[in-house]
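Presented below, as C-alpha cells, is a lone chain in the form predicted alone.
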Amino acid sequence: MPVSGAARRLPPWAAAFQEATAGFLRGGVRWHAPMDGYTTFKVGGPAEAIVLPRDRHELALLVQTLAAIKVPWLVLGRGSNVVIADEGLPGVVILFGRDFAKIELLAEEAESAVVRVEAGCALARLVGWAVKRGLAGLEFAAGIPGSVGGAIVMNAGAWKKEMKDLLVGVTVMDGQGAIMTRRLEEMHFAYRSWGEPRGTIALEGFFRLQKGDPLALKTICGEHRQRRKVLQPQHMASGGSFFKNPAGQKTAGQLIDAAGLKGRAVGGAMVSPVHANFIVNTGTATARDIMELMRMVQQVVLEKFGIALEPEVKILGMK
C-alpha cells in the first residue's frame, strides 16, 4: 500500500490499520496530509491519514475497520464550508473522487426527468450536464462551490431555494458499512442539515428535475453568477455564508452590517466590506484568526440586537 508523507512518525494506529486494510485498500493513504489545500478557507494543519475509497465495496470495507480499531473518521467534501483547526485533525479524512462523481439519467418523461448522481461530483459540474440538457431546477446552485454529497449533507441553497427541493431520494452508508436508499419523505431536512445522525454518509442523490429550455437556463445561470459576483467577495478565500441566518426579518449579514463590523480584522481573517456574512481569507489567516473573528462578531451582534448567530460553517478539530 503506497504511502506518502511519512517522514513524521505515524500514529499509534497506524500498524493495525495498515494490516486490517492490507486486502482491500487499494487506493494508498497520505500521511499527515496538511489540509489547507483542501478547503477554499485555505487554512488547516495536517490531517493523520486521507484515503480515497475506489467503490462502495472499499468504503463499506474501510468505515468498519476504523469502527474496529476505534480511530475516528469523518467524510471530507470539497471544503467549502468548513474551518479546520491549524493542529489538524486526529484520524482517517475520507475523501470521495472521481470514483465516486457519476451522473446517470435514470428516468424521463413527458416533462421531468430523474438523474441519480454521486457524492463526489462537484456540483458545478451537475448544474452545467443538467443545463445543457434543458433540466430546470438547479440554477440556483450556479457558482456555489463544493460536492453534491456536501450540498445534500448541507441542504445547500440560494436565492430561496434549496437541494431538498429537488430531491426524491438520498443513498446512505451508516457508520457500520450498511447501505440503503431512503425517500426524501423519510428523511429529515432542515435549514442547512439533512437531519441524518452523525456518521451517516451521503453516496448519492436521486433528483427530480423539470424539462426547460437549455439556452434559457443557461442565461439563468449566468445571472446567478453574475449576482454572485457583485454581491458576494471574489479572489479571497472563503468558506461561504459564515453564518445561518436567523428566524426574523433580518438576515445575518445585515445584522454584522448594521453592528458596523464590515472590515473588521483579527490577523489575517476579516469581515468581507463587500459582504458582511463573508469571513475571508486577506492571505495569512489561521483557523485561530477565524475563530477569533467569528467569537468578536457573535458578542457584538448579541450585545446590539440580542441575537446569538450560530455557524453555517461546519468547526472541526477544534478543543
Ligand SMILES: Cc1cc2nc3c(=O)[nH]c(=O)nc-3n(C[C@H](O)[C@H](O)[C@H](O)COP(=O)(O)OP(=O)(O)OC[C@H]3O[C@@H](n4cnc5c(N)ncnc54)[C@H](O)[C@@H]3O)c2cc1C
Contents of the next structure:
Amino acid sequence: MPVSGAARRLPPWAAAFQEATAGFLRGGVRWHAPMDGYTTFKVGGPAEAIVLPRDRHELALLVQTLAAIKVPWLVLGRGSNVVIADEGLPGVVILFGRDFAKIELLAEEAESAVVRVEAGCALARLVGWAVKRGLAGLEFAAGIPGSVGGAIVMNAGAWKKEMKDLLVGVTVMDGQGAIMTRRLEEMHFAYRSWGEPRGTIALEGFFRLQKGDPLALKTICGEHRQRRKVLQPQHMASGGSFFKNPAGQKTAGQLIDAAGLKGRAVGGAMVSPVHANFIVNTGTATARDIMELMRMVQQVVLEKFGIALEPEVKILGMK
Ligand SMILES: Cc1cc2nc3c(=O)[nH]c(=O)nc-3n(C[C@H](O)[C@H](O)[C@H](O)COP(=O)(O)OP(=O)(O)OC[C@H]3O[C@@H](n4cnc5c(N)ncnc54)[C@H](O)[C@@H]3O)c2cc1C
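What's the form predicted in complex with this ligand like, now that we've got the form predicted alone?
Now the complete complex, all chains and molecules, led by this one.
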C-alpha cells in the first residue's frame, strides 16, 4: 500500500489502520493531506488521511475497519458545497476516483432510457453524455459543479428542477458496509437533502431520461450556462449558494441584498456584489472568515426580517 506524507505527522491510529487494511487496501493513503485543493472554496486545513478505495468491496472493508478502530470518516465528492475547517478534518476522507465513475445505459424504451451512473462521475460529464445521446432531463444541471454522488446527496437543483425528478433509485452503502438499492419511493428526498441517515454513502444513481433532440438539448444547456455566467460570480472561489432559500416570497439572495450586505467582507471572505447568496473567497479567506461572515449575515437578516437563514453548504470539521 503506497503511503505518502510526513511520517512524523501520522495520527495515533495510523499503525492500527495500516495493520488492519494491509490485506485489502490497494488504493493509496495520503497522510496529512491539505484539503483546500479539494474544495471550490479553496479553504480547509489537512485531513488526517485521504483514501481512494478501488471498488465497493474495498470500500465496505474500509468503513468496517474504521468503525472497528473508532476512526471518523466522511465521503467527499468534488468539494463544491462544503466549508472545511482551518484546523482540518479528523480521521479519513474517502474520495471516489476513476474507479467509481462509470456511466451505463441500462435499458432503452421508445420514449425513455434508464441510465446507471456511479457516484464519482462528474455531473458535467453525465450532462454531456446524456446530451450527446439525445437523452433529456438533466439540462438543469448544466453548469452545476460537483460529482453525481454529491448531487444526489445534496439533491442539487436549479431552474425549478432537482436530482430527485430524474432518479428512479440509488444504491447506497450503510455505515457497516452493507449495500442496497433503494427505490425513489422508499427515500425521503427534500430541498437540498436526500434524507438518508448520517454515514450513508451514495454509490450510484439510476436515472430515467426522456428521448430528445441532441441539438436542442445542447442549446438549452448552453443557455443555462450563459445565465449562470451573468448571475453568478463564477470567476471567484465559492461554494455556490451559501444559504437555503427560506419558506416565503423572498429568496436568501434577495433578503441579503435587501439588508444591504452585498460587498460586506470579513477578512478574505465577502458577500458577492454579483449575487448576494454567494460568499466568495477573494483570495486570502480562511474558513474562520467565512464562518464569521456567515454569522454576521444571519444576524442582520434575522434582525431586519425575522428570518433565520440556514446554510446550504456543509460545514465540516468545525468544533
Ligand atoms: C459556482 C457554483 C455553483 C453552484 N450551483 C448550484 C446549483 O445551481 N444548484 C445546486 O443545488 N448546487 C449548486 N452548487 C453546489 C454544489 O455544486 C452541489 O451541491 C453539488 O451537487 C455538490 O457535489 P460535490 O460532489 O461537490 O459534493 P461535496 O461538496 O463534495 O459534498 C457535499 C456533501 O455531500 C457529501 N457527499 C458527497 N458525495 C457523497 C457520497 N457519494 N456519499 C455520501 N455523501 C457524499 C459530503 O460529505 C458533503 O456533506 C454550486 C456550487 C458552486 C461552487
